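Shown here is one chain on its own, the form predicted alone, set out as structure tokens.
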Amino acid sequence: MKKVLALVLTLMLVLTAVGTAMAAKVGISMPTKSLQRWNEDGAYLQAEFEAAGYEVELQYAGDNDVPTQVAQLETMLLNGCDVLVITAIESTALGTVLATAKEMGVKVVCHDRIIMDTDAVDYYATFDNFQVGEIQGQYVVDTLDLANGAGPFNIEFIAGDPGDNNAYYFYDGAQSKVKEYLDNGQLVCVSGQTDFDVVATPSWSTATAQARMDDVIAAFYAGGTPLDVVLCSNDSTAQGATNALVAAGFEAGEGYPIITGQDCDIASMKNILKGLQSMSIFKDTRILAARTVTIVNSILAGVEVETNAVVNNNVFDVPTYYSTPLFADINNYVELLIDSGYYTADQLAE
């Protein structure tokens, strides 16, 4: 009898383990492989989840192709994923597939981009995106000594993808720091292009940012009018601005504009070392990946998920965990990026 009981207990343990293994399947949906940022996020997430013992299905949605992302999420549901970790291409485009996920009891974690207009999301892991913009704007204020009355200086703006809800936070955060100086004339936007809808860059495209900057330079700065700042929301748009400036004959050194960025892409870090970009926001994707895994661990363990904020997605306040962004420039990049192991010195060398 004892042997039978022991055998039953062993079988129960095996079945429990199998059930747990089957439940511990995570689908990761990334928007594109064309930006370094999302390649890093996908790789870090996959490594972290697999190290924690999860089965992982990682998919990239072509080059920011919404129908592809929807189809991939549908496949993940069919393949038995119990949690979906999603960086959405369009913040309002996933409602139908997420409604299906909710009906199936599949939890959804928004990774760095909030998904709007749905109650079928559960948690959001990100950086404080308004603070990202604040840091960029404050960098401009401090570098130009605006608080002590310096100026006037000429500034242009390049914002992000209007389909990415984060882009509004970045832009509004930056504007919160520079608007008073636009209002009092210490900063002058010669083109007059300050509305988000005008300065937005679909898909965060470098080529699109460059084309618009080409037009702005030709129309407003070709006659020798100084351009002192291009406040760009991320590195791919900053690279577009830099390409346009170099093509127009701007050279690194005195008189070259302040260029802001975000993500510390290798190409932009090389531009910082060459004096062609001033700074970039460092959002350590290793930290964000670890936080997303921690959230999923808590979900599947049925314990309280640690959060420190909420973000309203037009339907409800989504429980959120904010990590803290920093900025890298020529003065601190070694400590921040190389000493921390994020990059090697060789990766940033020409």
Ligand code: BGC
Contents of the next structure:
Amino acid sequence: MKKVLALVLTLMLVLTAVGTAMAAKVGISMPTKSLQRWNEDGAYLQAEFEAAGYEVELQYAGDNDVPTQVAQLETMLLNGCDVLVITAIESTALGTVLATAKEMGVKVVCHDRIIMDTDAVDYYATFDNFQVGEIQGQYVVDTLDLANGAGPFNIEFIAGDPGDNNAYYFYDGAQSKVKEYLDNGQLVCVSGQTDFDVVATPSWSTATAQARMDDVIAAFYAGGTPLDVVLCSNDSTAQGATNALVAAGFEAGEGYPIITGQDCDIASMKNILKGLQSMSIFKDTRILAARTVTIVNSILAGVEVETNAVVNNNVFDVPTYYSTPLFADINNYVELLIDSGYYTADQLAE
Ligand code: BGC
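Next, give the form predicted together with this ligand, keeping in mind that what was shown is the form predicted alone.
All chains and molecules follow, beginning with the one already shown.
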């Protein structure tokens, strides 16, 4: 009897060891810990992958440091990762390490941001980034009643990181809604700064956005010229605009501009509750993490990967799954963010 028990135990140990050895390993490479967004994505991805039985190696590339991201990816390959899930800092900076991954048969899923100029990526999971910009632009059009001829109103723009391909989609999506009103004079960009390169914000930095907005306010709005809109591509840049406005003496209420955002960051939701930001876009990072895990599951199971779009990365049409971004403001945030369990009411309280 003892012998049988010993045999069964040994067998169980062997099976566990084999099972562990066979658990697929996923390397998750996130850009920075300094923005709330990526802490959430990293945490949800890790939790979802581990729940699905994967071994996970999660790394943050310092504060958006490209060489660190490359080094971390190289280590993940050395450590035997079967799949890499990457949110790239610079969309064109990972070509060499990804070429190695491809040679090793390691699959690559772009998470939220596409990686450009390479054939060494396999799939892309993101939100419809052009639609994000469209929602922001349409919000400005509707709030100012531009379709009925209202205006003129003064508008300034703050776009995202030129190294992040998403930033162009957000900006182009927003411009697709407001451009006709800039052209016909219902919207006036007093600074004249509308080119993406001029309004872009390296690293999506709040401080950089704020510094540019400080300058714009001082140069163009100091003498009482009304500022009606600051169309910002996301929350970290919107926070820069808000800081600059508050520092220049603007107060919530009449005379305070419309400020758009994206991500429903806690800091921006608090600003929305105080009337210092007008709206944001909710991209439920739980949904995106689950989608990325589904894609990896299908790749490793050798079954068809569900996609609903393609995004060209200058080399090929990368099979893509777009999730839907949602409008968020003071009127729907409870249902969207609190009732759904994304935040607790306490997290958004002052
Ligand atoms: C993401 C945004 C985010 C921005 C800054 C973009 O790639 O899609 O949600 O606000 O990066 O981190």
